[in-house]
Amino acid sequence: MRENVLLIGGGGREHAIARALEDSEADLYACAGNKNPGIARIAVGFETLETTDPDAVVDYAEEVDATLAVIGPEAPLDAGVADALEDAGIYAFGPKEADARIETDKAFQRRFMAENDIPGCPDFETFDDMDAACEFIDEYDGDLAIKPAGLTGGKGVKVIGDQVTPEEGKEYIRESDYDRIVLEERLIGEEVTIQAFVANGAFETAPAVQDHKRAYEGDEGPNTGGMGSYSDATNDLPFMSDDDYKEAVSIIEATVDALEDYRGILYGQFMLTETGPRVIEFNARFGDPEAMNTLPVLETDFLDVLTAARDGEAPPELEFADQATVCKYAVPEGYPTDPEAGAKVQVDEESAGDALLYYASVDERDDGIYTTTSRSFAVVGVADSIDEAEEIAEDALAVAGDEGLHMRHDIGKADLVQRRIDHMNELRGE
């Protein structure tokens, strides 16, 4: 039986999901607030609509006789789209609104971890009184991460001792319009993402990925939605041990056990510290860009994951190619603080060479594709080593050029990876 799969969302992550379903026994339909040209070329139908409007999503799902749905971004999860689809008799691979709180409410996330004795939780306090939060900063012995409790697209966190001083941190809190924030101990180490495919109380994990949030090379500048990422040809990254990976997976296991009815992707972002992995945060969906590292090397049919989840089964054992990946985003000049839209995208899926091209937020016109004010497109190299994958991604960026665009060319380069290795060796006293 062919499935009619509805993909919800229009970014680079969703383009990767669409590609993962392209050769499956499924007809793909998609809906998003923006028309992604890459997804539109794969999908049988594409509807532009507000994906945080559950009624609009359900109406389109029923119109195309969807038998399954995949929810890409966090905002529709927060809006209860998975709940609405289930009420309409359509299985959605993505958590219901209550379970999505593991991402959408950081105060809930930390309390949930503490109440369920989930390992890896940092010291934290939650505040709805901003003056009290500022007093806590004055009294705390050490540096703190300042996190808005709600969704901020990965751009709301400020870290005292790294990005801001204590005084600047307090000023940020006072001048923001956040109604709740979380203050938690600053974790020192290297960040690692492990994504779990979860269904019916069981899960399978993907290889570890390292994302790069800072806008500029050398990990400088403001936080972004993610400028690029890399994975290795094994489950681990070059600065990790197999035990590090297993310990992080054990934290995911404890979380899945506590989230009794969770289904979809559970994304664990960890700080690999001198004492092992600690949880920076959980997300309730694929990462963007991490989906573009994970799905191209997934050899198991992603449709089999979806149908198993719907049919009450555990996810199938996942097979991944023994290859490394490097993903690099091209963003509009000035992103994220003052982005300038309107640059023509000079690379397409054919001229990208051996790289995979994933469109994100772009404007397709009669004479070509142009940038908007959000991340524009990503190129991904897949090869036997990180070095080779990085070269493939760089070759594609060279075709794209840099007129009106900004990229981080250092992601995946040997010297950046070596700095990660040296940093962990220093922390561990090796």
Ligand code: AMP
Given for the second form:
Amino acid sequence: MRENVLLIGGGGREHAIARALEDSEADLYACAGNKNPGIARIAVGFETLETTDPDAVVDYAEEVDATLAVIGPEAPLDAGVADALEDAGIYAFGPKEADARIETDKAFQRRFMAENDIPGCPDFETFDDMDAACEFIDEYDGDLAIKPAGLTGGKGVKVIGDQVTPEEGKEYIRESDYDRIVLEERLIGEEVTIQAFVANGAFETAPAVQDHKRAYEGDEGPNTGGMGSYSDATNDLPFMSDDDYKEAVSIIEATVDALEDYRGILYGQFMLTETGPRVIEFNARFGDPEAMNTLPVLETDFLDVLTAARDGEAPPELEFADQATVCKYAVPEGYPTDPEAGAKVQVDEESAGDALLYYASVDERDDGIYTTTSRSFAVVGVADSIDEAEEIAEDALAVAGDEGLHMRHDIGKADLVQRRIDHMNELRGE
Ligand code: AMP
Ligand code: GLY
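For comparison with the form predicted alone, kindly provide the form predicted in complex with this ligand.
Time for the whole complex; same chain goes first.
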């Protein structure tokens, strides 16, 4: 049977999901707050709507006779869009609101890990009294990460000893109007993302990816939604061992076991520390950019994952091409603090050469595609090695030029990868 799949969300991640379904036995419909030109070209129908409005999404799903839905971003999950679709009889690959709390409520997430004895949880305390949180900082022996409990688009965390001093951390807590925060042990190591495809109590994992959150080269500057990411031709990254990967997967397994009815992607972000992987956070969806590393090398039909999930089966065993990927985002100049919109995008899917091009938050006008104030587009190189994939991505960025745009050219370059290896060796005393 040909499926009618509704894709919810309009960023780079969702463009990658759309591409993963392009050759499947499915007609793709999409809805998002912005009209993503890449998705719109693949989809047979595209509706601009508020994706955090469950009724609006359900109305469109019914209008197009959707037989399945895939939810890309966290905001609609938090708004209960998966629940509303299920109530309307449409299976959504994406957790229900209560399960999405693994991402949307960091205090819940930490308590959930502690209560279910899930390994890899840092020491933490949750606070709804900000004075008590500041006192805790004064009394704690060591550095802490300050995390607002709710969603902040990856930009709310401040790490004492890394981005801020204890005084600046307290000032941040007092000046922000967060009503709940988590303070947790600062983890030191290298960050690794492992995404699991979860359905009916079973899961399959993708190769590890490393994202780059900081805005500027050399990991300087404010945190962003992610500036780019790379993966290797194996499950591991150059600074991690197969045992590290397996240990992280065992943490995912314990989490999937504890979450009874979870379906969708469970994204584990780990800090690979000197004593092994610890959990920085879980997300209830693909990473953005990480989806753009993972889906281009997924050889299994993504539609088979969706239909298995809906039909009460375990996900099929996933096959990934033995290829490395490097993804680099182009963002508007000034992003994320003072982004300037309105630059014309000079590269498209054809002129990107050997690279894949994924649109994110752009505005399509009669005379071309323009940047907005969020991440604009990403280019992805896929090749036998990280070096070759990096060159392919850079060639596409050269076509784009840097008028009105900012990108991190260092992502995936041999120097930066070597620094990660050296860092891990140093921590492990090797
Ligand atoms: P999150 O929004 O939880 O992904 O956090 C954003 C960034 O803050 C992460 O990518 C890490 O670099 C950093 N971070 C979060 N939690 C910790 C922690 N416990 N220790 C050190 N860094 C952290
Ligand atoms: N790459 C980080 C995120 O998707 O949250």
